[in-house]
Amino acid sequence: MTTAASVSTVPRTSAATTGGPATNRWVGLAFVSPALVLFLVFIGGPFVFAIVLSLYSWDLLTPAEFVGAGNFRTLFSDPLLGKVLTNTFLFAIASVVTHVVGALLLALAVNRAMNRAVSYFVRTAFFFPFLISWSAVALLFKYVLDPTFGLVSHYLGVVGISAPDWFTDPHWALPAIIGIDWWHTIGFTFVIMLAGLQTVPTHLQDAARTDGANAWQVFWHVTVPLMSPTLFFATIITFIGAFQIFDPMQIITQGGPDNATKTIVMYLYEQGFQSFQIGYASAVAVLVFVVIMLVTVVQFLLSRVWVHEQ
């Protein structure tokens, strides 16, 4: 039988005790604020202030002047602009399928039954070039795919196989800097997709084994399913990151030869900060943010049809 005493004993938790709802909430408010306040300050506060400048026509010398719509008018009415958005889509889109598909290929390599120490050094030497500067990546490049005394040139020369101007023929200079992207940004997406492939449960593809499945359809039925929220994120971060390119087109080639290898947001350097013409610039930033975004909601409406969540 339970006594008024013992009930007595029972501790109990108040609104007195833990300060009520209201306390509560400005608790709360005080640990994210930190964090609220940096979002506000380089990112919300920016991101609105381009909006707003995207209305107006500003040199920065005189006088903003309210133009409305605009801006806008002019930007898609530019004929550089295809060409810069047909440059900077290519540029993703083989950004997102060499770096997707060629790091799960390396970690799958590395994550093979391998000496500690070796695996250790496989993977350091795969992301060490992420760890370089791009403006050093891009000087390394431009000496050694030099048609006249670079390293690649003087090799294929060797074979006889005659070396194209990597950067002064049109044809070549955006695979090029595809290909110099990849060496210096790979090693990121590989540590991604060796960190996803160790998650993936290995009974389930001893399982498949026993069952009598081979090795491609180990991988292919099992590993990628497992592995799917992985790649998707991996899509997602090098769409976005490659679709803001920009350092090594600056350094290497300065959008040329004949607008070859401008982008989206090389345009957008151009005329904010060569021209002046920052309500201009500010109408590219918002385009640019309105592609990112509806990309990202198509490649997560898409999501829903091949991504599996265990």
Second form
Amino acid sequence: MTTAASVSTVPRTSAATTGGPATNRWVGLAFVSPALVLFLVFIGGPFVFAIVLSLYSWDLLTPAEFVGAGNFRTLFSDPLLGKVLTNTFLFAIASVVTHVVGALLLALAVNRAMNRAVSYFVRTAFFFPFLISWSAVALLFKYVLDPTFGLVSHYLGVVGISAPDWFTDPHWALPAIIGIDWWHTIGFTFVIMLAGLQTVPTHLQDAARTDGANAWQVFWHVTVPLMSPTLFFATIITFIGAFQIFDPMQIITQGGPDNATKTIVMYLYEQGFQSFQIGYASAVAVLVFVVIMLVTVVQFLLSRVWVHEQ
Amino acid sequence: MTHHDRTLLPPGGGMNRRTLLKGLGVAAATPALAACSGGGGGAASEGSNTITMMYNGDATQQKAFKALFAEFGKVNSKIKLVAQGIPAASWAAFSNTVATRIAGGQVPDIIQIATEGQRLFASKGLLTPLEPFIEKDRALVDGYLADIDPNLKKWNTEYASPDGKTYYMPGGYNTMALYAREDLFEKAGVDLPDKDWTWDDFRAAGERIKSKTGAFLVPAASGYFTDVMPWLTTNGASTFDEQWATPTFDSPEAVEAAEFVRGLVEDGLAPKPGGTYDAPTQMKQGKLATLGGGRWPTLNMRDLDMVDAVRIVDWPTKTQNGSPVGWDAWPITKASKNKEAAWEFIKFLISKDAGRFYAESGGTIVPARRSVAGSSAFTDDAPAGSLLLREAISYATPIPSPDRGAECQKVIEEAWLTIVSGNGAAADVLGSANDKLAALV
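Right, the form predicted on its own is done, so what does the form predicted in complex with the partner chain look like?
Let's see the whole complex now, leading with the same chain.
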């Protein structure tokens, strides 16, 4: 009775105070308008502008010239495009795998019964690097991995290993930055995983154990399926973030050596603000949008196979 | 554009998939282009007697500039100067930043433009010819041009005037020499010459210093002006021909220079490149015998209380004396609505008083006026041998700066780094780099 009475009064009260559906619509619009304006000014507008600019040749300083699809034709015949896309996909895939697997393992470890103070300390410690700016992290690792004076080179030398030239050897530069990125951003994925892990109903795990499942079987057949929405979210977010990686490459290696760390967004920046080929850079931006969209769509389609909604 | 973007999304899912796709996809495509919109900071309005200018400088350099601007305010109280310091990592980067701001509507009245950007800016039709102003103050300008090195005057026409008109008043410059810590040479029993020492002498000195003191001889980095050009020019090489039209980066002399520097790294006389090497601090700690630089390391020496411990010496030579040279220049933009006031400021900059004041207050360049560069304003509280920086302009090579200078610089620095870090044979790497440079010009 009480519930029914409450439900019946809600629409009446709402209509009385807002003046009906038409007014509701305006009020709603008023609420979203700040966000809408920001979206149009900083995302929607530049997005449309980028598409338009991709059809022009413009060096910033002299008038733009319409070239139609010329920038895209040049882009797809650019010998560097394959290299930067390969670098970007390598970085993104490595980032997704190492972040998701690493963060899941860390979350499992931290989620085990342990002293509460220790648990909070460990969580904070893992998350802390994420709060540091990329600039500071990049400079820090230039010191840490310095081939002559760096801590890593020193301690590897102590155990008889000759450290590679992390940032000047084309074979090591990208792996080094993948490692730095992992250290810097694993905390975010870790927090997502920990939150997801804590939503897994323990009674289902207990039931599995009661039925004789061992630890691995509980993890693989109960925990992972129940965490699959979290894993999916982490995968999407990590991929999109990784695909747009720019800061560490720009600060540490400037895309070198021999373009070994040049990513697609860095290439976009170089074309736009070093070569002053704004139209061409816009074409690259459109390509970045399309690639991320396609990969995300594929991920969503694949998610129907492996993501289990609770 | 970084993983920080992840924080824009709520953790744990729950977002509508379509919204997620749209939001993230759109955000992905828009990274740099929003910066194209401008606003504010442009040339001052007509009749306001306010002029705006952009200059390159980190915090230390901005301090000296601000003192100079304050001095201008004292002698020209009717003109208000609004100056924007841009702490760019290189002159090419500074030129790019200024060009981007101009595209965004921020056109200043005056821009400090170094060699690396002078031809580019003049060729884009952004600057106003200075002839009418020069004519009006002929005596002052003639006096100034008579006091600067003839090369500077010649290069201002040769490299910064695509159509024969005068767009710039040349300012101070920088050449390259070595700052040498004398006590390390003494401990090693090596005489430190002011000049006339060869690469072989230099290397032999380094070997003795390394064995006697453990200190490195010299850093081996890949800065175009600071690390590449000194070795090239002292072997009669350069990155481009004199017209900056044809790359010469793969000449046998350039290959020899790169191999020499690589040899210093291989033999432990120079630290491996690729990390963060604070040369002035290392020198202060007695772990580095020499470091290259123009006037700017003098400020480091002052800060580290090492002015009396170091001496400036010529760069060692292989076939000839050599140094790159780059110079500031001051143009008035075509969009300026206060050209007369802007000219007043340029007149102030080229005056002897301003040159002296800037040199005394911590300027990081060699004053354009020889009379100032040879005076106590420049040599007081500076390492012995500072005058060698002034003299180097007589044999120096203008830093080759084609229109696509920033891209060329990147190619040159990457190639040099590849060689000195031991990741490629000098002839192959420079050959490949030369092809890239040819494509850029």
